[in-house]
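A single chain, nothing else alongside it, follows as structure tokens in the form predicted alone.
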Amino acid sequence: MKPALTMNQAMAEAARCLLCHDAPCAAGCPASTAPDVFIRKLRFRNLKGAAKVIKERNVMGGVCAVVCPTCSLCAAGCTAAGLDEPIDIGALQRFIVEHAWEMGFSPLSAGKPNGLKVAIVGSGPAGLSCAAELARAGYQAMVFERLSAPGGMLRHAIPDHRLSPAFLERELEDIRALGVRFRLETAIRTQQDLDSLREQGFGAVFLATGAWRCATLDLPGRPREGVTDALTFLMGAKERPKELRHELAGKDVLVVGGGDTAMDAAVTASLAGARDVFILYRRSFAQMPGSPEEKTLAMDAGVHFMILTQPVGFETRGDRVTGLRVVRTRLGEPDSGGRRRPLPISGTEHSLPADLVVEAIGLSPDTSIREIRSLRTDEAGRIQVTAGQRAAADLPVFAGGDAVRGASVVAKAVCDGKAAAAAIRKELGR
């Protein structure tokens, strides 16, 4: 992770902040951390009453400063952006949750016990928010990980050059000293599973499952061995790095996307020795879903863009990959989604060599959730839920997060997670 900000730094960037009455920060903020509060409150010095702003509204707030992409959320509208640059609000966050840290200083408590309990299901930041949330209002929240360790994607996938896995943990700390407890390595994806949660006494569950199933390139000539998507790759990096290094030394890799996943992908890569790693996209740069920042960490790390350039084939060699077939591309007319829909220009079909293809092409939630049949989900297997996050009609069962937005960032699962726990509490009466 890049140094966070020392006082000085923090106090200079803060006293750029024009303070304004309607703030457009605050607007920003899925997870409504009230940005315009925090710094004003920082401004004075009163850095015990920013951290309570900030981590009453969002207990994932020290997370949500490092990976959301605060440029395009809060900082978007930063009215001082007129006069010079916008204000680095994920900088000024991240410190004064660090600084409270270092204080020993932590606004949450647990509220009274109620002898309610409520079932999570996923340890992601909305599983994560929505168990915080309840524990401060007394409910016994326990959280269901299929994984040996909680976090979500944010322990699995996002690199450690994004959030490191000990800025991660103290975060999770403040969660577990409400109360929140942990069932790690269970697993709950059948209607049964359900079932038994109700007969164990939870009053409510929140079905908090993530995106964790990945497209993959639909193109003739499939190997076994050289392809791998993105979150398999991420996940082996984190789990194996000197392995990585290892595998990696001097290969050529291409990456195939434009989002956050891929970049991630890509600067791992490069970050692990690769000697030259490329990300294939079949559109513009502007068009490139990623975040500026994770755009330029990978520029930063030696990436190389090839924009406007759309896969074809695979070139193989036996059962493993050689390269990619790809074509040049020109944009055409918005398709239904408002971007203009990438066109193949005809005679430009090249090979490009590469010892690893890695797909970032999307995320969506495991269809194996589709086995809970009080359930409904859509065509890609997102959960559907009415306004207050309830997912089934008859039980009280809900759902938020990416399992319920497809992939999205940090801030919104928190509000997801939120929204959930007030829901439940209004089903509970309590």
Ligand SMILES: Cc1cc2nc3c(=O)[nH]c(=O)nc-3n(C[C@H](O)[C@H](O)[C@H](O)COP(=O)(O)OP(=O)(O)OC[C@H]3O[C@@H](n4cnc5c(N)ncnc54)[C@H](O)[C@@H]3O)c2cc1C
Second form
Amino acid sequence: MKPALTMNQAMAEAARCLLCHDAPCAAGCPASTAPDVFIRKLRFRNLKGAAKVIKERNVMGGVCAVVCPTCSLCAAGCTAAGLDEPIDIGALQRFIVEHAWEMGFSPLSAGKPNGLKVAIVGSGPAGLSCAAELARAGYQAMVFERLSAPGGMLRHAIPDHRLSPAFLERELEDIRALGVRFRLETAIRTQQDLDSLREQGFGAVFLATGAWRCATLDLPGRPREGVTDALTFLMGAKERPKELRHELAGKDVLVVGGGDTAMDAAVTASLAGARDVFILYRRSFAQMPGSPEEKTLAMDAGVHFMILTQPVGFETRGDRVTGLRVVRTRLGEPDSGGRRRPLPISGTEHSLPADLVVEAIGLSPDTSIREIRSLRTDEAGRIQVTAGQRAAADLPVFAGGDAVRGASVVAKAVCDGKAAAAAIRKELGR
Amino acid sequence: MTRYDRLQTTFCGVKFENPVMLSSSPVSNTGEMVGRAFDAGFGGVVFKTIGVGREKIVHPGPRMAGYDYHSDRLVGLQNVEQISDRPMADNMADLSYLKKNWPEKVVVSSIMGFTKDEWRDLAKASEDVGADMLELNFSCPHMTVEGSGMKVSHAQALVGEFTAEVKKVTGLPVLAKLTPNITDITETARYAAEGGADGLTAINTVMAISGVGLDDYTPRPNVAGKGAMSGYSGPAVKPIGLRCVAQLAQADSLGLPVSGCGGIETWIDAAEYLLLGAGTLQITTGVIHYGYRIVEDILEGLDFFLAERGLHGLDQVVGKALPNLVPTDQFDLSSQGVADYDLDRCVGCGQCHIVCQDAGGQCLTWDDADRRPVMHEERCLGCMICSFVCPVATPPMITYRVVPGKPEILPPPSV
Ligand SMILES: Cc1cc2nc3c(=O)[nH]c(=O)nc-3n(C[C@H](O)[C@H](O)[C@H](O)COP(=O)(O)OP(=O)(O)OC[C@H]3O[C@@H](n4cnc5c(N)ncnc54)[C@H](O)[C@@H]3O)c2cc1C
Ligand SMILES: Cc1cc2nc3c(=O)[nH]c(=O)nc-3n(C[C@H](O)[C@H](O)[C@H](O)COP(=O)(O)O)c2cc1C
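Okay, that one was the form predicted alone. Can I see the form predicted together with this ligand too?
Next comes the full complex, and the chain you just saw is listed first.
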């Protein structure tokens, strides 16, 4: 992780804040973390008050501070940009949260037990924020997680160099302290599972199962060895970093895709000691959906950017990949999404050798949850909800986060978790 | 080292190659240190205050505390340091060392006696080792020796008596260093003048408490669990220093040259002191913060300031702002104005709107869609607080515009 600000650096950065009358940063935060308020509190040396605002509004305030793409959220409208640079809101938020941890100050507390139980399915930021909100209101919040550790993408996908496991663990500690409980290695998938939850006395269910299905290259002849999807690659890197170093030493890696997941995979490969790491993207650099921060990280890690380059086939020896066939592209007319469409340039087909190909071309919600009656999903597998994150008309079932939005960001998952908690409290009357 | 002809000056009959001196404090504690300050460009020194050594001097530990404002360090400095703790002979040897090796620099001996005899002895000894001038310390606010320092100024007649005592034994020009911790600094100055002082130095430190520890309930600096009201210096006291210097320079029956001191860090601070009547300048906290090197930019900046205006010497600057310094009853109250907004340069923070609502005349409303203030000039008091908080400050986006015949604005009773 980047080094944290010192107290003096934080005070200097806070002093640059213009303390706007109608702070655009506040409007830009999906999780309503109120940067205008916590920066003002920091400026006036009320560090506990600042930490309280952050944590009360966003139980993932530490993680968000570290991973939020601030330049497209809170910092996007920062008035200070009219003078020089936008305020580094993420760095200030992290400083405040870590300072509170160091001081042993926990602003949140569990509510008086009201005897009601709610089941939360999925321990990513959506599930965690819903669970924490409910625990603060006196509910018994039980989080069911199919994997062996809580945290969702934060734990299993976002690379350690951007979000250290210890940092995440510290934030989870705050949530556990509220009495939120976890039942790990327990998937909730079927109607039967859901019925059983109701039988166990859970008055409502929040589905926050994320978007874990990776799109794969739709090309003929995909070999069995040497091609992997980005999530599998990133999870492996976090679970078995030593093995990855061993596997990648001196190897060349091709990452296909231009989003943040592609950047994370490429940087991870590079840091693990791969020889040459390429990002293959069929449009232009400016069109890459990856955030500026992540693109910069990738460039700093020495990743080669192969833009306007599109894979057209695998090269293999036996069952193993040896590279990709690619063509160069140029940009044509805008497609339905408004982005200019990549057109192959004839006569440019050639091979790029590789020992490993990582597919990072999109994530969508996993379809297994669809077995649950009265849930509706769209063609992309996203659970459909009405106001208050309600996912079923006849049952107290709610949903949010990537499972509803498709691949999105942590702050929006937090927002959904909070909204669901509010709706559940209304539904259950406490 | 650059020499600046324009900055040469004569003060109390002594020639200075430039008017910037170290003031008496740890920055002028030893000959070796002052030598380096001279090499860096200082035109003179007021050496750390010397006593005869009859009373043992021990500096409290720690002897200073910094005062920070947000992330700005050392906006002010509090100290409980005493006069020099070194043997008188060593200090005198250092004065002689300095005169020998830097004959063109001005060496002022700052002295403090606890009896008339001591004042005389110190004056005589300083003259014997070649000091160019004397500065009598009547102003240290935190002496541990009863009845000394600032206490002398409070028993005003003693200022005159001790000055006269010194003048009896020496022909050197004598400066009286005054304290701002008194109702009217010109009264102390008058006693000094009657005693025969040739000039005045102002200011010594301002009595203050720079902070209190919230864990130990102890005012700063925390000296083994206790704090004391004591001397405060640095940029925070410059406005008080400027006021005192101007008071002394304007007191026409005094007619004594003034050496200005208090919070000088830049050539701009220096120019302000000169314009209000200081003939030479003294610095401590600026050096404690940045080292001797600050003198380089003070001298160069002053030289540019004079050159830009086609001025040949400091006499064309010293005191030139005094005619514009008047008692408030001499203001032209018929001249009134409003805040003028260059909205093309506005970044839209709305701080002007907030302060106008909460501390001004409520003449600004806020356009939510445009994110810009909207001025209703008929309610503008012209108080200009909006311009103080506006971040678009160089050059200012909000300026004062005189409105001839502006009607009086009196808020109606609240309903
Ligand atoms: C590589 C990568 C990098 C990213 N980087 C950033 C970033 O820098 N900033 C940012 O804001 N966002 C980032 N994101 C996106 C962000 O991680 C997600 O938007 C966010 O985690 C979504 O939260 P969630 O709670 O909806 O789902 P998830 O975090 O995906 O959590 C869902 C959880 O539900 C569990 N689960 C799934 N099905 C079941 C079931 N049937 N029963 C029980 N448990 C189940 C999963 O195991 C998982 O733990 C990144 C995503 C990826 C993949
Ligand atoms: C640590 C310290 C010690 C000082 N000691 C003396 C002293 O011995 N004699 C004296 O006349 N003034 C002493 N002063 C006062 C300074 O000479 C000067 O008048 C005052 O600090 C204001 O100037 P400045 O803002 O540039 O520091 C001392 C100041 C400080 C900070």
